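The chain below stands alone and is given in C-alpha cells; this is the form predicted alone.
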Amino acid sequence: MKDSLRWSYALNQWNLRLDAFVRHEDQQRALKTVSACGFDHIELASGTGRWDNISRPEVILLNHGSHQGFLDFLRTAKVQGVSSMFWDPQAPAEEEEGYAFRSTANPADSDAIVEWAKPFVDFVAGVGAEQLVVRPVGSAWMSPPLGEDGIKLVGEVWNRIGELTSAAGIGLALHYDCLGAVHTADELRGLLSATDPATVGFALDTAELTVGGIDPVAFYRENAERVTHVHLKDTRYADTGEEYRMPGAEATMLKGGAGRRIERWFFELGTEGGLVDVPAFVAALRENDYPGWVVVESDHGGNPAELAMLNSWYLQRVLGVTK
C-alpha cells in the first residue's frame, strides 16, 4: 500500500488449527494472496510444535536456515518483510516446559515468562521487524479480579521484558484482549500507568476494544502517545452481559456465540452493521502522525482469502489508500 501510514496484514486467520497451515505451498498461497491485495509486510503469531511451523522462532529457523532464509521465503511471494509478531505467554506451548500454564499475574511465574520471551525478542529483531505484540494477561474467567496491586504485578513483568526488547532495538506492545483480566478502560489505564512508557507501548485493536465496551477512537485520542501498534478490524457485537467471564469464554463466548447465536465476533472492514468507526479511527491516526504499523486482520472471521480481498477493497475504495 502506498500511503503515509504503514499497512501490514496478519496471517493468523489462515492458521486455524495446528495442522492446517503446515505445507510451505499453502503458506506461499497465503503470502501471494496478501501480496496481491497490496500488502508487502505481514504479522506472525506464536504457536507451538513442529506442525505450527510458521509460528515458533526456532521452528522457522530450522525450516529456513536463518532469518535471511525466512525473509527470502517471504520475498518469493513479493512480501518484503515482517512488521511484528504476536506472543501470548499464557498460552501453553510444547516448547515451554511441556505445556506449562503460566500467568503474568503470578509472581512465581515471572522469571520463566521473561526467559520464554527471549527467543521471540531475538527472532523479531533478527528478521528486522519492529514490534513484539503480546497478550499481557490471561482470561478473566480463569482468575479472581486482579485489583490495582495485581495489575501492578503484571506491569512489572512487562517492564522487564520491555528492557529486553529495547536492548534488542525493537518495541514491545501490550495488546488488549476482550477476554482478558484487564478488561475495563480504567483497568487498561492502570496497566499502562504500571508500565514504563519508554519501553512498553500499547497495541490498540479496534474490534477487541469495541467488544469490550471501549470506544477505540476515544481511547486512541486519550492515549495516542502510548499507542505503538494497531490491529484494525471490525465487529458487529459488543459484550453486553459480562460474557467474557463465562467459564471457558474462549469456547463458550468467542466460538460458541455466548448463547446469543453470534456466528462470529470479528469481521472485515466495512462490514454491514459494523460498530467500529474505521474512517474516524484512521483519520485520528493521521492527525497524530502515527508512526507505527497498522495491521489489518480478521482473526478467524471467515474465509481468509476472501476477507483479505474485502479488506483491501475497503482500504482502496473507501479510505482512498493506493495499492
Second form
Amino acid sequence: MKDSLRWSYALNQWNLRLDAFVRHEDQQRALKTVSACGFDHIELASGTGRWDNISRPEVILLNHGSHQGFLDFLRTAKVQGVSSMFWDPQAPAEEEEGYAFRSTANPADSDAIVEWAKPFVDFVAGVGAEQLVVRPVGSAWMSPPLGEDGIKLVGEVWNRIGELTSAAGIGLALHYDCLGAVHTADELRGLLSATDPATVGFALDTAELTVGGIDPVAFYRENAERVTHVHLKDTRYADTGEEYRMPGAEATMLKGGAGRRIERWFFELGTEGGLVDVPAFVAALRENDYPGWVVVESDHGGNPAELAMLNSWYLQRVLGVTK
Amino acid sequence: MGEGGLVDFPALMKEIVRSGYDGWLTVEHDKAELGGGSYAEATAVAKWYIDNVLAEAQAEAEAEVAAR
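Requested next: the structure of the form predicted together with the partner chain (the form predicted alone having been shown above).
Below: every chain and molecule of the assembly, starting with the one above.
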C-alpha cells in the first residue's frame, strides 16, 4: 500500500487447524495472496510447536536456515518483510517433556516466561521486524479476578521483557483481547500504568476492544501516546452478558456462539452491521501521525483469501488507500 | 498460473502483444475447489502472477514492438 500509514497483513487466519498451513507451497500461496492484495509486510503468530512451521522461531530457522533464508522465502512471493510477531506465553508450547502451561499472573512463572521470550525477541530483531506483540495475561475464566495488585505483578513481567526488547532495538506491545483477565477499560488503564511507557507499548485491536465493551476510537484518543501497534478488524457483536467468564470461553464463547448462535465474532472491514467505526479510527491514527504498523487481520473468519481481498477492497475503495 | 503447469504463459503473453491483439484476457479457474483449493485464493494467486510475471513479459514484448 502506498500510504503514510504502514499496512501489514496477519497470516494467523490461514492457520485454521493443525495440518492446514504446514507445506511451503501453501504458505507461498498465502504470501502471494497478501502481496496481490497490496500488502508487502506480514505479521506472524506463534504456535504450539512442530506443526506450526511458520509460527515458532526455532522451527522457522530449521526450515529456512537463517533469518535471511526466511526473508528470501517471503521475497519469492514479493513480500518484503515482517512487521511484527504475536506471542502468547499462556498458550501451551511443546517442550521436550510435553506441553508447558505458564501464566504471567503467577509470579512463580515469571523467570521462565522471561526466558521463553528470548527466542522471540531474537527472531523479531533478526528478521528486521519492529514489534513483539504479546497476549499480556491469560483468559479471565481461568482464574479469580486479578485485582490491582495482580495487574501490577503482570506488568512487572512485561517490564522485564520490555528491557530485553528495548536492548534488541524492537518494541514490545501488549495486545488486549476480549477474553483476557485484564478486561475492563479501568483494568486496561491499570496495566498500562503498571508498565514502563519507554519500553512497553499497547497493541490496540479494534474488534477485540469492541467485543470487550471498550470504544476503540475513544480509547485510542485517550492513550495515543502508548499505542505502538494496531490490529484492524471489525465485529458485529459485543459481549453483553459477561460471556468472557464462561468456562472454556475460547470454545464456548468464541467458537461456540456464546449460547446465542453467534457463528463468528470477527469480520472483515466493511462488513454489514460492523460495530467498529473504521473510517473514524483510521482518521484518528492520521490526526496523531501514528508511526507504527497497522495490521489488518480476520482471525476466526471465513475463507482467508476472500477476507484478504475484501479487506484490500475496503482499504482502496472506502479509505482511499492507494495499492 | 505459474505453479508448474504446462502452459508457457510468458511466451503466450509475448505473442499476444506482438500480434497486436486488443481484446479481453479473461482469467478463469474451472474446478479450483477440487483438492481443497479455493476460488478466492486461485484468483489472488493469478493476480499475483499477472502483476509479477506476465507484466514483465508484456513489457519486454512491448519494448520489442516499439523498437521495430
